[in-house]
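One chain comes next, on its own, written as structure tokens: the form predicted alone.
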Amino acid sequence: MSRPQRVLITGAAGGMATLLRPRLAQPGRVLRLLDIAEVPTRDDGAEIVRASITDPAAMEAACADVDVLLHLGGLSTEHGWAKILEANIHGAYVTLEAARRCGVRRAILASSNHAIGFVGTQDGEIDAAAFPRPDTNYGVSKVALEALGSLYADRYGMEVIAVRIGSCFERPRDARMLRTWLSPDDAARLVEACIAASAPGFRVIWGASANTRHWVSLAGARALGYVPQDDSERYAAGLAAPQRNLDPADPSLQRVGGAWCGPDWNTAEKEPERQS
């Protein structure tokens, strides 16, 4: 009898992992759920690990007998540089190094649209491999994550897929998310495609649903077998009127990163007050 497939999910107490957990649980697979925060026990047979992605020994133990790493861990929004550096960049290095030492063959990394936040939205579909133009410290950390994935694929032979996730929530919350939304069901379909893909090497792909008002090209994800089935348009009528038909000239729709490209997200200016 063959052993079950074991998938290690970091950041398992976070929003996206919580949405994915019931959708990825299936016979013949064990989910190993890791977070520094408490992860609830359920009847899905998941293995719960309380640990930090910045702890090398703990991560190496967590990677034992793992087939696939789904790295969702780290800070999910903007913070000062020191926190981003430790959690998102150093944490990604520690996690990938532990995976390498334990022989994990495939890693799926949660990158972000904020890795190219300053890319404009007026010139047609944006390719998944668009050159990095991060909009924040957080965005820089996702560029670093992609670079680490590339290194571990090229130097160590790991199969690494970095997914530039748009906005993964139960439903889109504003006009921008009508363009960037990744439904939870499509997120699971995308992860399954990444798990099943044959010899992907290193790739950067978009994580979004088949949205009518889309900005990004899903060609790279589709090439791995992803077949999105959801469209944010069915929620458009439920948005508040100003958001439903927001003027395309609105600053939040001019760049991929939306409001994160605006002055309210200038973390460098806020650093002194954080440190005082």
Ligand code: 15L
The other form holds:
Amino acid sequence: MSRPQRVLITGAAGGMATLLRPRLAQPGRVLRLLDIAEVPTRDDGAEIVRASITDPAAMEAACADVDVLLHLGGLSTEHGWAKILEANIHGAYVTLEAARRCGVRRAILASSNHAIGFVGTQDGEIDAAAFPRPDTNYGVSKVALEALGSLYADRYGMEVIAVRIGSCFERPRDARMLRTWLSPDDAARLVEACIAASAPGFRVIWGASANTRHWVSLAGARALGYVPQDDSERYAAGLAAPQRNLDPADPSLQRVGGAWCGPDWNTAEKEPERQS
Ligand code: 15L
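Alt. form predicted together with ligand 15L, vs. the form predicted alone above:
Below is the entire complex, every chain and molecule, led by the chain shown above.
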């Protein structure tokens, strides 16, 4: 009998992993769910590991017998530099290094639109290869994650796909998310494509649904076999009127990172409060 495919998901207690867990469960696959926070036990055969992605020994133990790493761990929004450095940059390094030591062949990394948040939205579809222009410490950590992925692919032969995720929520919440939304079902389709792709080497791709109002090119994701089926447009009418009718010249729609590019996210000025 062939052994099951084992997929290690870091950040398993987080929002995106919670959406993905039931969607990625399938016969012949074991999900190993790792988080520093408690991950609920369910009747789905998942293996639960309580550990920090910054703990090398724990991560090496967690990577044993793993075929695919889906790295969603770390902080999912902006924080002071020390926290971002530890959780997102050092955590990514420890995770990839553990995966390498354990012979994990493939890693799918949760990068973010905030890696290129300062890119303008007016000049047509944004390619996945757009040069990094991070909008926050968090955005810098995602650039570092992509760079680590590149290193582990080129230096150690790991297959690494970094996905610049737009906004993965049950439904789009505002006018910007009509452009950046990745539906949970499409997120699962994208992960499945990343798992199934033949010899991808190192790639950076966009993670978004087939939104009528879109900013980013899905060519890279489609080349891996991703076929998105959702469109944020069906939620547009349900958004509150100010959001629905937002003038395209509104600052929140001028740059990919939206409000993260604005003064409220000027982290250096807010550093003392963000340290806590
Ligand atoms: C992200 O990278 C964040 O993790 C998420 O919380 C959202 O803010 C998302 O980007 C977004 O830009 O909508």
